[in-house]
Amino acid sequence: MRLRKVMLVFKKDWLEIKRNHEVILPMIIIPLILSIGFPLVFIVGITMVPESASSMEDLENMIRNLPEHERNALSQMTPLQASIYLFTLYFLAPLFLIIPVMVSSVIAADSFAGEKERKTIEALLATPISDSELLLGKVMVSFVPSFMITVISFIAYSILVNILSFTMLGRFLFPNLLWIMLIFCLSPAMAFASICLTVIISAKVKGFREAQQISGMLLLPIIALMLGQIAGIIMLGPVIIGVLTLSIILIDYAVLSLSVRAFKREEILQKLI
């Protein structure tokens, strides 16, 4: 595999993405809603709910899976402080698995389906480049901006939460090990697998909308993880994030290998005839 050829595909697609408002707007709006808008509404909503003696009991299912030092820290807080601590540090964490998957799905869905709609797919498939180089170039042009946007969203979220936490708890919550592993290990690993699958879907379907709708189903495992945390079934911590990251890296390798095998430019050309 020649990296220079991969970068040619990357640069060519990135120039097209920058001119496509249908792709760029969701890349900006979705992270803003998930990293700033949703947390703000959620935290303001918590502060408006009257505290009661049963509030801490309502959080018991969420607390029981936390490490002992976290449970001890929460026992010293009021129900309002404990709610803010739990939701900002733990229960909103899966949002930052959703951001790279949603952002990258927009670009990945456009990778081949968009080429078909723009009538440029024949010229692309005729270029002197191997299937693996072409596929990896399409994957990387989705992966790189989605990772960068996730990091920027995390920085914005950290600033917001630190301002609120210092006001209400008297200390900053970020940065910490859990979120560093989440943003720089688990999030890119999940995004890579999602992108590979979406690119192959894009190569198989007729148009961008169809590819995007099908790729939306890849969010279901992340939504299940978020619901599991709220129900107290599972709690993201450094150990669980580490195990999930290693598992998904193995899945990444398998998905990329299967994607290269499933990608057949002759089959795509035949469907265009």
Given for the second form:
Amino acid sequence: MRLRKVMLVFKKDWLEIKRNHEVILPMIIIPLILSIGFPLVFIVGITMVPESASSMEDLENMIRNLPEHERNALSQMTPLQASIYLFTLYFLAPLFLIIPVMVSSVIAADSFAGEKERKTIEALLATPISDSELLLGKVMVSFVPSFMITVISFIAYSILVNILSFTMLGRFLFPNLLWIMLIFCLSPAMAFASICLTVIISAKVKGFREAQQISGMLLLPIIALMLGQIAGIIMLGPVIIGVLTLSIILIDYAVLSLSVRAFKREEILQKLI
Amino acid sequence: MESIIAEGLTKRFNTIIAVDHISFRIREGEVFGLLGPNGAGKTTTIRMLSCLIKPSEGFALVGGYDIIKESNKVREIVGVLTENPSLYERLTAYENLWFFAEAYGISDTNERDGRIRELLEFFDLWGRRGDKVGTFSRGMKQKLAIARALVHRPPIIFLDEPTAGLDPESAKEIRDLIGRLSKHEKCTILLCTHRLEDAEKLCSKVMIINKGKNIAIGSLEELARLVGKPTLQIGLLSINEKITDSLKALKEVKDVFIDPQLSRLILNLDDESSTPKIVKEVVHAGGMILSVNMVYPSLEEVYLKLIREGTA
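If the structure you just shared is the form predicted alone, then what does the corresponding form predicted together with the partner chain look like?
Every chain and every other molecule in the complex is listed next, the one we just looked at coming first.
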């Protein structure tokens, strides 16, 4: 595999993406809603109407799974403070797994399906860029922006939460190990697997919308994780994130190998005829 | 030396046979025309030869490389003008050529930029190099797509309808370019076209296909002979009965027609080798000869006849 060719596909696609409002707009709007809009609405709501804050009993399920030092810290807080603490540090964490998956799905779904729709695929496939170089180039152009957007969203979210936590709790909550591991380990690992699957779906289906609809199902495990946290079945802590990351890296490897094997350029055009 | 050898090339899409056991050979530097109505299998043939789809049966060597086992080698030495311009409309003309030049391995910046400039200037697009391709007319896109096919100076070029969408002047420029590439740069060109005029002017050999099957293959002259004998046309200063009667008396002459407007005799012969004898007879009858031409059926006549016979 020639890295230069991978980077060439990356650069060409990035030039196109930058000029495609249909792709750029969701890439900006989705992270803004999830990292700023959603937390802001909750925090403003809970502080303006303190009665809406959950009582300690309501939060019992989540608290039960927390480490001891966190439980001790929470016992010193009012229900309002505890709600904000749990919400910003734990409840919203899976949203930052959704951001890279959703952002990358827009680009990844467009990768081959978009080329088919715009009738540019034939000239691309006629070049001597190998199948694996093409595939990896397409995966990279989905992965890099989605990872960068996730990091930027995390920085913005951290600033927002720190301002709030300093005002209400007298200390900064970010950065912390849990979120560092979440943003820099688990989130890119999950995004990579979802991108590989979406790119291969994009190569197999006829159009962008079809690819995006199918890839939307890849969000289901993250939503399950989020519900699991609320129900108190699982709580994202450094250990769980570490285990999940290692497991997903193995899945990444399997999915990438599968994608390389499943990607056959001669079949792409054949399905369009 | 043969640049392209195809043997029994076949492509099936489920129950449909798009290309049905076609075989041909193209010599180096030859312009080979692939003619046929819509859906005849021309584009599918080009797609198989440029390794975009795999044949269901048969094999082909392109530049000595097997299209199935050495597909990446084939892609390196082939330039393809696809049925659609297949250009990135959000990229500029320059960016499009930059990408394809790099993809085909021109990594030296000076060489790449020089080649891009040369092509854009040739196609009169240098002034629009910074404009997005989406703003181009169909003809401009077609020219840019041809430039893309040539960017890496490929020795073998597949052109699918190269003059489609072009005005007569641009179409002539493209025809001249194809002729030059074949004659001076020894490029082997497989030309897929509906424009019989293009094939007639450019191709040294033609294959007519219909419903995926090879109907006829050969030089224009050979194909013409398949559908009828040539006619002998003799231009005279004046035509009189003595001349026509003497010609009708010859056993080699089947029919004699007079074209009074052009003062021309049109003769159907059994054997074109009798031409000198006929010319001698005209002179003997007092005819003042201005011109003698052996006229073969046009490619259009040949094409229509063969296609109709093939369909019947």
